[in-house]
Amino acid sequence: MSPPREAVPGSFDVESLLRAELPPAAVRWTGFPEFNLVGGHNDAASVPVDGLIEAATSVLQREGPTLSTYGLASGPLGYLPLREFIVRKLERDAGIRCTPDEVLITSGSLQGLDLVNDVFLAPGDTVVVEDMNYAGSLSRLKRCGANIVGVPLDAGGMRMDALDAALADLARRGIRPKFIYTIPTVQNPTATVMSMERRVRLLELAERYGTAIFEDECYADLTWDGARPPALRGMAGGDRVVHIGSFSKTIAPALRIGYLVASWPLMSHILALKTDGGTGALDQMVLAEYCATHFDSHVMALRATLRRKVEVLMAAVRDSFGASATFSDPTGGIFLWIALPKPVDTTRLAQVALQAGVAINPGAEWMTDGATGRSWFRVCFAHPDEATMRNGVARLAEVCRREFGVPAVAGGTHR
C-alpha cells in the first residue's frame, strides 16, 4: 500500500476521492468560436421575445401566487395548461390520443431520455438503434452499460429488412432487446423521415419480437411543408411506444422544456424516478400562455427561415468543397449531414478547425460504429447568420485541404 500523498498547505486533493469511470471532465467554457456550426442552437431572430414577455406578464399576474408551491398546484407531472396544450397538439398533428395524466413535463428531452433509460435499462441490457444517431442518446446508453445494436438507415429511415435481421439474430441468441430507439421524423443527424410503410412494419416487428419502441420526435414540427406523419405511438396505442418531444427546437433551447408521453402504468414508474422537485415552473407557465395562441404561426415562420438558411449552407458547401462533399437536401430540422472522401478523418478535422475558429460535430460521435462515421460531420445551420455560414464553410475547406488534400484546390474545383 502506497503512503498517502504529502499535503500541500491550503490544498485538498478532491480528485483522489472521486468514483472510478466518470465521463471525461468538462472543458472550461471560454465563449463560442468565431464560426460556431455545432449544437442544437436556433435562429436568434426567430425567438418570440415580445410574445414571451407578454405571456410572462399575463400568466404571472393571473397565477403568480401558485409559484409558492412545488408543481404550481398542478401536481408532479407539470403545469396542467401546458400538458393540456400538448394533448391537443399531439392529437391534431401526430395522431396521438392521450390524457394530461399521460404527459410528463421534463427539463428538455434529455431528461426524458434519462428517465426512460433509467426505468428500462440495467447494465448489459440490449437496445436497438439507428446506426446514425443522436450523440446524446448514444452517450447515455453507453453510460447505462447497454449493449447497442445499430441498424442502417437510408432516405426512408431505418431499414426494416436490417431491423428484422438484427432482431432475429438477437432472438437466436436468446436476447430480447428492451426497446428500439428511433427518431422517425426529421432524424438526427440525417434529417430523414421514416415512410408510412416502414412505420407499420416497425410496429409489426416490435410486436413479433416482444419489445418496446422509444420514439424521439424532437424535430417533427420542423418539416418544411408542415406535413408530419402520424407518430408511432398514435398508430400503436397502448404501452408499446414511449414518446418524447421538445419545445427547444420550435421556441427556444434555453427554456429547457420537453415532454414524455406514456400510459399511466409505465408513467407511474417513470414519475417515481423524477426526483428533481419539478421542471422549471416559470418556463412552463410562460410557454403554455404563449403557445395557446401563437405556436402555429410562430412555427410556420420558423420553418421558412430555416429552409432559407439551409439553402445558403448547401450552396456554401458546394462552392467551397465542390464534389468532395456529398449530402442530401434535408426534409426539415436544423442540421446538414455531410460526407467527405475516405482519407478525411473528421475527428482530426474538427480539432484542427477549432483552432482556426470553426466548430463542427465529427461523425464518429453520431454513429454506433465510430470507424464508419470518421468521414462524416454535422453542421447546424439554424443559429449562424448567412455570412457566418459562408465564411465558416470556406475556412473549414481551407483547413481540410491543408490537412487532407480535400478539396483538391480552393473553391472545391477538381483538376
Second form
Protein chains: 2
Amino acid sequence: MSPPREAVPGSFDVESLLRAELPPAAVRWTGFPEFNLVGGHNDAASVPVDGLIEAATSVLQREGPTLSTYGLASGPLGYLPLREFIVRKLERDAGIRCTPDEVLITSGSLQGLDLVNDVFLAPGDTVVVEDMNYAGSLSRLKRCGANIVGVPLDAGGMRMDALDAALADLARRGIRPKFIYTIPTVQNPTATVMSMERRVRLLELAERYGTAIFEDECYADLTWDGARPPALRGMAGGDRVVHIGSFSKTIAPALRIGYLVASWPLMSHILALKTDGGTGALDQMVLAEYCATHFDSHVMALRATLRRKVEVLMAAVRDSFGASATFSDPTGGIFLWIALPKPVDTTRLAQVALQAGVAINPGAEWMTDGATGRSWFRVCFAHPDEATMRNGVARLAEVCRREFGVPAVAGGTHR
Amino acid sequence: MSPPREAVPGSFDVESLLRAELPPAAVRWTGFPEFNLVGGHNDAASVPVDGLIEAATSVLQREGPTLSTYGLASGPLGYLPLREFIVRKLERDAGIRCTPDEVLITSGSLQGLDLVNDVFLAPGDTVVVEDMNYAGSLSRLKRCGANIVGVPLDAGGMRMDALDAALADLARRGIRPKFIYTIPTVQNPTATVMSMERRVRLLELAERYGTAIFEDECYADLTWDGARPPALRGMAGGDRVVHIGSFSKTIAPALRIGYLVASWPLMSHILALKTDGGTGALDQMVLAEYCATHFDSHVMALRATLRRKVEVLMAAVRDSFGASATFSDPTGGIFLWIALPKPVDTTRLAQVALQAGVAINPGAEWMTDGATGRSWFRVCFAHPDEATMRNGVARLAEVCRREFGVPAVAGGTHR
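Mind pulling up the form predicted in complex with another copy of the chain next to the form predicted alone we just looked at?
Starting with the chain above, the whole complex follows.
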C-alpha cells in the first residue's frame, strides 16, 4: 500500500483522525448572559477577599518552598492541614469519624464523581439514583455506559418504598447495582433533606441488597439554620459508604477543591486512579489556612445572605408567573427548582430565553426521565444580584407567555 | 431470584463491586526517602516566595470577587491574563503565533496529555513515539489501549531515518498512526534537542503519511543558554501540530498549571472533554500576575542554578561509578539519564536502593522497549541539594556493587 498522501499538499483534515463518539464540540464562549441564572456560581460580594489574602501571605511565608515538590510535603492524598481540617469538620458537623489517610483532596467534587465512577463502573453496570438529579452526575454516568435507575423523591428525600421496589426488581432480574448515588442533604435540584428514618432505611436496604452507597454532600453546609443530619458515611462502618464534599458552595467555586472520604481498602484503589500530579497547591494551601480560623463565621454569614436572596427570587417568581409556577421553599443551598404547566417545554424555553439574555437550566437535563423533566427548570439565586433576579424572572415570564401562553396574563396582574 | 444477602450481616466486601482491570492499588505514602532522586521535583530555594505573595495580594485585591464564578470572568479556556501571557511568550520564544482562544489552561501538562489522548485515541489505535520516553506518557498511552511504536533517538533527537522506516512499515500494513508524540526540546529522559533539519523533516513526514504531531515542550524553557529552536507548532500551519507546555519546571510543580495550543476546530473538541469545572483559580491568577513581570529574570536565575547542580551530579556519578556509568552532558532540564553495564537490572537496583534510602527512576519504565531500558536509570538533579546528590549517588554505587558487582571497586578509587 502506498502512503495515504493528502489530496491537497499542506492542507490537513484533523477531523479524520479523531476518535468516534466524541461529545458535541464546544461553542466559543462570549461572556455571561445579561441575566445569568444558571450553574452553581456564588455570591460575588461574599468572597472573603481580605481573609484569602491574609491566608495566602501567611501560608506562603511559612511553607512556600514546599511548592517545589509534587504533593507539597503531604504526599498524594493532598495538603495535610486541609485534610486535618476536613477530619475535624466532618466529625463535628456530619458525625463522620475518619483519619487524614481516609481523606483525599480532589480537584472539585467533580473529580470525586469521576474517581468513584471510574473505580466501580464498567459499561453496562447498573446504578440507582434520585430521579431528579444533578445534570453533571447524570451525564458522567451516561458517559461511563451505566444503566441508570431513577427513584422518585418527595419532601423527605428519596422515597424508600420506591427504592426497595427498584432494588427488588433488579434482584429478580439478577442485577446487583454497583451503588446507590444520593445527595441526601440539600439535594440538587430539589433542595430536600433526607429524613433520619429514611437514612436508617437506606443503609438497611443497601446491606440487604449488597450494594454500596455513594453520598454527595456538596451543599450540606448550607441549610438555613446550619443544622444537618448525620451523614450516611457517619452512620455506617467500613466501606459501605463513599462520601464526597466540596468548598465550591461555601467559599468559592473557582477554587477547585473537593474531598473524598473512603476507608483505606477502597481509597488505595481510588488513589491509583488519580494520576493528575496533585490538586492545585495554592487553592489547597490558602483554603486550609483560611478555613482553620474563618470557616464557621464565613458560612454563617453566607447562609443569611443566601436566605435573603432566595426570598427575593421566590417573590419574583410569584410576581411574574403567579400560580403558573410551583416550587417548594428550599431547605438551603443555592437553587430553586420550579415546575411550569405541562405545555411548557423548558428546553425550548431556555433556548428562546437565552436570545433574550436570560439563562436558565432546563429540567430535562436534571432528571433521569427527560420527558417528565420537560416542564421543570432550575434557577441559581446565589450569584445574581437582587435586581438581576427580579428583572430576569420578569423577562423570562414574558418570553414564556409569548412562546407557550404561560402565564396567561402579564406579570404582576394575576395575583 | 432472592436478594444477594451478605454472608455476615454488617460486613461488606467492597472489592466485589469494583470494576475489572483496575491499576495496582496505591501504597500508603510514608514521606520522601532520605535521598530523593526521582520524579520532577524542583529546587526548593528557587521558589519565588516573595514574588508569589506579592502577586497573590495584588491579583486578589483587584479581582478576588471573580472567584465566585466557575471559570472566573474568563470562560472555560482559563484565566485570560494567563492565556495572554502564554500567547506573548510562545510568539517570542517558540515562534508560535496564536490567539488566546487557541490556548487552553490545563491542570498541569498531565491533563494536556489526557485530553489529547482522549480526543484522538480509541483502543487499538497506533501512535509513534520516541523510544526513550516519559513514563507518564507511556503509561497513559497503554491505558488508552494504544499500539505504541518506538523510534530511536541520538544526540540530535528522534532519528528521522528510523521514523520514515516506521511510518512506511505502518503504511504498508494499512495503518495510519493517530499522531507522532515528541518532546523535541530537552527531551525526557535524554535531554536532547531535535535539530532544525530534523524538525523540517518531521513535518514533511507527518504530511506525507497524513498524521498529526503531538508536541510536548514542558522543558523547553530550561536550555542552559535559554536558546531554543522554533516549536513544531510554530513551523506548521493549522492543526497539524497540537502543542502542550507547563509551568511546573520553570516556577513550581505543585502549581498545577499547563497549557495546550490548538486551532479552534480541534480545540472545540478538546474543550468539550475538559469537564472539570476549570483549573485551580489561585494557581492560575497568582501565576499570571507573577509571570507578567518576573518570568524572565526568574528563569534566567533558575537555569544557572540547575546548571550548577547538574555539574555536581555528573561529578558525583563519575566519582562513585567511574567508567561503569555512561551519560551525556544534558542540554538543559532537570534530569540525567545514565546507562550502567548490561548485567545491572535497574528495576531491581531501584528496589534495593530504596531500602537503603535512595530513590531512582528505573529505565524500564522510561522506554517503549522495557528490555532495552533495563540497564538505564534517571536521576533528577533539580530537587536534591548538593550533599544529597553526592551522598545519595555514593550510597547507590555501594548498593549496586553489592548487588551486581558494578562498579567493580568502591567509589572514588577507580579514576
